[in-house]
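Taking the form predicted on its own, here's one chain by itself in structure tokens.
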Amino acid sequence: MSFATISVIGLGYIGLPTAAAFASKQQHVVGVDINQHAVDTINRGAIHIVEPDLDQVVKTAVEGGFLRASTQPVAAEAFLIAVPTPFKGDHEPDMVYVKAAAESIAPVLKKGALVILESTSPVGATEQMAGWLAELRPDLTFPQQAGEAAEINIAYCPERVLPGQVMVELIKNDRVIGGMTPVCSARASELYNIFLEGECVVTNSRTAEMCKLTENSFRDVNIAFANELSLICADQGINVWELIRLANRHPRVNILQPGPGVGGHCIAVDPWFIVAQNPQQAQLIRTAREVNDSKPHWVINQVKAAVADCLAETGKRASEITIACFGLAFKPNIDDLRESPAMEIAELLSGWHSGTTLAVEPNIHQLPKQLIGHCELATTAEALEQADVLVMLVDHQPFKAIAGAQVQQRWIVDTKGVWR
């Protein structure tokens, strides 16, 4: 069965690039989002997020009549759900957006439709979604009821792309396809092969769900090692970046770079999904999360010590000291602030500091609401001229390009080794 219309539910950092990738192959795509601003922006042929190359792909697709956005789902042959899956309470996965997406498409489902969950989810989420849909549409059969003969096919296929390189990795990277039945997997593979140059690797839905969580937990554990090492080196008076460079000359050692913590919608969240479902077994994964979550508070203490030294040496009052935080995004060269440790640090510092706190983030045009009234958005030049204490949080390319002679401040907290 062909896919005359493909619908992508959720037009954020994953949904919009995915919709654009299908539309670039002259597939008719309807993107759905509850954000009216996002819908209007896309329908003008523009984008509401920062992602290299995405703007041109969207513009071409909209002008060609292959992509449009809406706030209401329409009938389609394939639905891809790419909505957030945050956590609630004690780091428990919150499926409220996935459930809302399922409820929104249920009325327009028709026999032969394919529904794919792309949102990072706990194990069993795809089956749970299929259960919700079955309750809402008792006139249709689903894989848990009819197996291979189901009228609606359901699969799980997690994204595995790097922000800043999404439009390349979306096409080049392999995809793990977890169908609830072999027929579901085959149809999902057929769909992704419309634009995919990588391989569709087929498994079941539960293994595919666990695969996504495993990938990000593995990375989180390795980052935690580097972050913990940075604490030890600071205590020992050792340059952690030099140490890692030397250690990595060993043929079987590849230590990652430390930073102010871990952010983003994946690595900072996904390991908790494993911990929530396996609290007794996931000891290392839990500890890694705790190490990375605690790093921003260590950075805050380093800044407080730098401010104390500045006060002692300059004789200024605390209200006369200016702190500049370089970077708010969760990783370099993007505008995504989700779960960003840099944001957490800037927010905590601006709440503690009685003087001026500057935020330098070249990828945004206005401060997020939690910093309005507490921070001032500044350019790099303004921060270097006005600040007494510099706090390097995100190694954006413009920051790495700053000449050493431009940095005159004596009090620097550099969590990324840019000014080492």
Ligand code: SAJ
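In this text, rigid core is short for the largest set of C-alphas that superpose within 1.5 Å between two forms. Residue numbers count along the first chain shown, from 1. Just so you know, these numbers come straight off a predicted model, no measurement behind them. First, how it differs from the form predicted in complex with the named molecule.
- Relative to the superposed core, P368 undergoes a C-alpha shift of no less than 2 Å between these two forms.
- With the core held fixed between these two forms, G315 has its Cα displaced by at least 2 Å.
- Two rigid parts move between these two forms, and the turn of the smaller against the larger, rounded to whole degrees, is 7°.
Got the form predicted on its own; any chance of the form predicted in complex with the named molecule too?
Next comes a single chain, given without company.
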């Protein structure tokens, strides 16, 4: 059975590349988003987010008539829901956008449709979504009621693409397919196989939900280990970068890299979904989150100590000292500042410091509003020329290319080992 129309609900960092991937295989795709600006931009053949190669795929798909965007859901043979799942309150998952997406497609659901949830979700979310749909459409049968004979098929199929490499990973990575029934899994596999070069690995919806959370928690725990080591090494007078390089020469050791903290919308969020559902058991996962979340504050204290030292040595007043923060993005070589520990550090430092705080971020042209009036956007050359204290926050390629001789400052806080 083919899919005459595929509808992707949510045209963000995951939904738009997914919609474009189907459209690039000559599938008719309708992308739906509540953001009118995003819809208008896509319908012009352009994109509203930054992701390598996505612009060209979207342009070709729109010009070829395979992809269009709308603020209103339309009937389709397959719906993919890729909306945000942030947390609320005490780090509990907020399913409000998934619920709104389910409510928006319910009126246009037809017998035979496949509904896939892609958003990172707590265990049980797919069954919950199926419940909302069944309530809104009592005229249709769903897997939780009719099993294999259901008129609507439902599956959980998490995305696992790395921002910055989405157009490659979307197609090459294996895809976990968690159908509510084997028929649901078979149909979901058929859908993804339209563009997938990786394998569809079939399981049930609850295991697929937990699998996504597990992958990101695994990475968070491993980064927390590296971050904890960086604190220990600072106290012991050991270069953590050298230490990790040496330890990783052991055939069964593979330590990740410390940094200013963990950012982005996934790794700093998803482990909390496990903690919220399993507060007694998830001790290590919770502690890893706490270790990573506390790292920016440790970095700020290091900078304060460097400034104090600089004041004592130079006899300058605090207002005469310039601090330069290198990098604002949440990780190297991207322009995404959301949930970035570097942003948090720049914001808190500039609020504390009475002198000038420079921010160097080669991937942006204007400062985000939180920093306007507190920081000045500077080039690498200006910062190296003017600053007394350097704070390396993101190992962007251009920063790694700075020659050692250009860095004359005595006071350096290097969270990424670039100037080690």
